[in-house]
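Form predicted alone, single chain, as structure tokens, below.
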Amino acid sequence: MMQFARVVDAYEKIEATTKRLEMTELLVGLLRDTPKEDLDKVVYLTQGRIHPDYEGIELGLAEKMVMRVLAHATGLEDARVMRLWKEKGDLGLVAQEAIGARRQKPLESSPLTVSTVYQHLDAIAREAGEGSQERKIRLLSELLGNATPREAKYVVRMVVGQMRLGVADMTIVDALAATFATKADRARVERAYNVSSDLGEVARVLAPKGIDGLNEIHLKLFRPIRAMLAERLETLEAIFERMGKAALEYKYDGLRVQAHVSPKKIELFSRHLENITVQFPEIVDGLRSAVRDRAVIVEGEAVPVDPNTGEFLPFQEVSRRRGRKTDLDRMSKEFPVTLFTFDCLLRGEEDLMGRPYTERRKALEAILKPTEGIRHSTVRVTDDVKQAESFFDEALQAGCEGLMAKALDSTYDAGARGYQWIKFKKEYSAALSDTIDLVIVGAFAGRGKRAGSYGALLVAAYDEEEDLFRTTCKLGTGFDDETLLALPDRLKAARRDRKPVRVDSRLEADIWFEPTTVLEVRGAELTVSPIHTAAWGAVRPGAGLAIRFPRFTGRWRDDKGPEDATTTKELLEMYRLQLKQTKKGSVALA
């Protein structure tokens, strides 16, 4: 049985060095000394975990609870333990001092083994339900009762999730390769980790079976893989120079989701391998009806969509769900999320990661039938810069961040970052730092709880040179229920059967209004748009200016006539000034 003290010896030396090579050598020494049956446990403990992240099993002990345990296990007053914590700022150091100063040593104690430490921590993590807190306290007290001061330091750090070793996962990959294979085999060890997301399993297989044993580790359902990542280039010309003809996809501003679907269950994982299934019930329901084959892994981006305007909402509406266990049904109805799928990694028993992008995209389109809540990412294959610029404008108008360019022959390289995928972000958008006054020129019929009223308004800026009102956004947020119900009556006098002569719009509204009513709007930024007509052609041919994430402030500008509203010239000046300031800020940060 491996003594935990041997592990602690290595941890103290690792903590004392700032050299990655020396850190790796210390880990190699530790791994060589570790019996095969304890190897996965040592790897997990070194990561500060008990299980891989995707299993969602966490220790979950708050610092105040640990301080209670320390006081109980050592006989020290609560106030003294609190003072120590304030002095040191590290509960591990508090545990080391408190255990060293405990008033009464246990009458019978035996040296801690790796297995004992792991089993106790695992039991703490799995405790749930009524009385679980007290059982967690008892288990930790037992562990600390047998711990030396040095051992207590690392046990407590593991419990509160602050190991402070500075050991990254890739350092452990290096150490595993050096211990059980060769440096030349490191890439194969890393690939096994990228596909399994479980360094404990990699160690369990590698130690007894060697490098060829890693061939057993492959893609499978309900074990997420580490996401493939993209590089960045500054121009579309540079992208085509590197890739030639490429698939351009909308780059959505949401939460990356890896969906695992089988006949009996569906699970969703984040880019960081967290199980986020309960947070998105509408995605689970959507996949249940959208997926034809019942054993697939697909990737996509979860984006909140305004049910009335059909436009994307800010990413914050997704992030509000993180970690929540209540109100999820209400939030999924109020701010429904759409999953835009862009890749297929597994179909039945077939691992598609080694297939080219074009084949994976065909498989995705074959196995998934788009629904309202599950769609395919918008894609265009081209090597023409002008077509790409137009597609880029469309992406910005849709509320996306920009484009993702993907080589047509690119395989899916889990965990890797390279130029097989290239992101092209916004260069034609600028933060909107002030409110603007816009004119209502149209409306769209409401859906859901807005049925019978207007779901969104079409609003415009004033072009004083042409005496026209040119559209700049759909406005669907910021209205309370009372305001929504009152809209038809408020705008009744201005309602028209056809588009007014002074309105310039490429969109076809359900209802048109004579431009008479002014309201105040706040937005996130100004961006080029192939749909809206404000400042048409001033920034780029075939594009106007639109407001991204517009929101009614609640203020009706009854003090202003329509010709007193924000002009298209003002919008253009704001865009150019703020874009210039944004670029200066980026240069300063660089």
Ligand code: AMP
The other form holds:
Amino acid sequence: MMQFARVVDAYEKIEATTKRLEMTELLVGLLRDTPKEDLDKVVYLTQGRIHPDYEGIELGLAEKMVMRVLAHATGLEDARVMRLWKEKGDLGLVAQEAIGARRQKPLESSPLTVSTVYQHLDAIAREAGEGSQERKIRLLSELLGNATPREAKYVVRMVVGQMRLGVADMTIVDALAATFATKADRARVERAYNVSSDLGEVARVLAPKGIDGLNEIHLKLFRPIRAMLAERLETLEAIFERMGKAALEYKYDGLRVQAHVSPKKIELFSRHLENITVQFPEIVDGLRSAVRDRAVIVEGEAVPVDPNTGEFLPFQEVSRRRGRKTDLDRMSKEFPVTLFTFDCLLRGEEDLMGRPYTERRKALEAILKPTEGIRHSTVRVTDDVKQAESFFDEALQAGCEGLMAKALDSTYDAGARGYQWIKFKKEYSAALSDTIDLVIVGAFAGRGKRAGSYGALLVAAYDEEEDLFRTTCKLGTGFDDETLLALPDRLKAARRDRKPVRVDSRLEADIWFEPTTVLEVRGAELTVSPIHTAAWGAVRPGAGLAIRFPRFTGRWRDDKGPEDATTTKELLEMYRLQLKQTKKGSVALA
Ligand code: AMP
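Switch from the form predicted alone, shown above, to the form predicted together with ligand AMP and output its structure.
Entire complex below, previous chain first.
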């Protein structure tokens, strides 16, 4: 029986370090001490959840309710708990202090085990329907009754959905490889994760069966896989240089959808592996008639279309559907989306991921007959720059962002960003007229008209190598009054007292945020700056890259996780491109 206190020991140490290597070592120590039957639970808890994302079983109890339970479990007055919360701003710390000061101890208490904690949390997450609030309260009281102050801190952070240890999934992959295989096997562990999207499952298989056991983790219907991603290049010539003859597809600007289809059931997943089936009834209907009697997994991009003109609409029209339960039918009629399918990963029992692009495309065209609302992406195979240029113009005229080039012999590499897929967007020839997706990491208090709200946000790009969010500008324009006033509320859950461990900043923000929220920014150009830490030292020692005249485009990228934001490497590439263009004398900055 694994004691929960052992896990808490590790978490406290992990929280105290910012170094990925140290974190990995602490995790390895923890995993080694964990009995096999508890491993998946420890992995999920470390990720701050109790099941893989795609299952959609989530905690996230209301803070008010947790405070009530805390008061009840400790015998402290409501007002005192409330005061503590105002003071600390982190309900976990409130719980730690409240349990430490509790007036009444339960008559019988026994030390918490990992399995009790997990089972209670799971039960809390699954409770639904009439009387569920009361049952949740009872389950949480039971847990807190047996918890030490330190344990209470993590239990409460879990139930409000704010665990945020700062451990990236890939760090857990490192630790799993180091514990149950060798560092050299890391790629195989990562592959198993990319195919299953479930680190708990990887741990469940790896621990008893070792590295070869992972071969049994296969693509499975209704379990999404992590999406294959694209690199970017700035010219068509450079693309052909790398790929030779390639398939060029229109690059649609919408929402990526992974559709799992069987004769009985259809489920849709976002790029972020959320189940988004209810948001798109029109895609479900379309697929039902487009795919007959087959089990398939296909991928495509969903783009809203104006039913009157047939023209593409801005992506915002779709993002409004997020989180809604009602009105979806009306919205799907008002601005229906068209799904442009571009890949096929599973056909019947057959896993096509290891097959070349050309074969997957053929399979896609054979199993899916286009219907209203379901079409194949437009594609042209060529190695001729002139032809590619005119195809690119066609794509822009059709309302697309540009082209996606795909290597003809490329397999589907789940979760990988590589040069097998290369995006080529219209804006590249005009430097920063391309938009950038940045993550909110801090805010500065507003003055004058903005008093009481935020005056500016501190935003960051993602450093993939170091797994850090490095700042690249203060963002204060592009917000209308309503959006501005709603900001503190929108960001409330991510608010922190201290700079989060994965944030690298030389500026001292008034308020810090755990990197969670991504927004789209347009800027005039990139400049070298001693204040911002993105691509630090890459252009000049003692300086990073900053965005000049940044402006919020109004588009929240709720479909992107913080790690999907523009990377510091991409910023550096944009800077170099800009430099080249400036030298040529074409300072065509937006
Ligand atoms: P980006 O988000 O700029 O990195 O571009 C990659 C995204 O382009 C993918 O995740 C898809 O959502 C989208 N996309 C649009 N058209 C295609 C296509 N034909 N093939 C692959 N991805 C596409």
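Numbering follows the first chain given and starts at 1. Just so we're on the same page, rigid core means the largest C-alpha set that superposes within 1.5 Å between forms. Since the structure is predicted, the reported quantities are computational estimates derived from the model, not experimental observations.
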| query | finding |
| --- | --- |
| After fitting the core, C473 CA displacement of 2 Å or more between the two forms | yes |
| Large Cα move at P562 between the two forms, threshold 2 Å, rigid core | yes |
| Core superposition between the two forms, C-alpha change of A187 at least 2 Å | no |
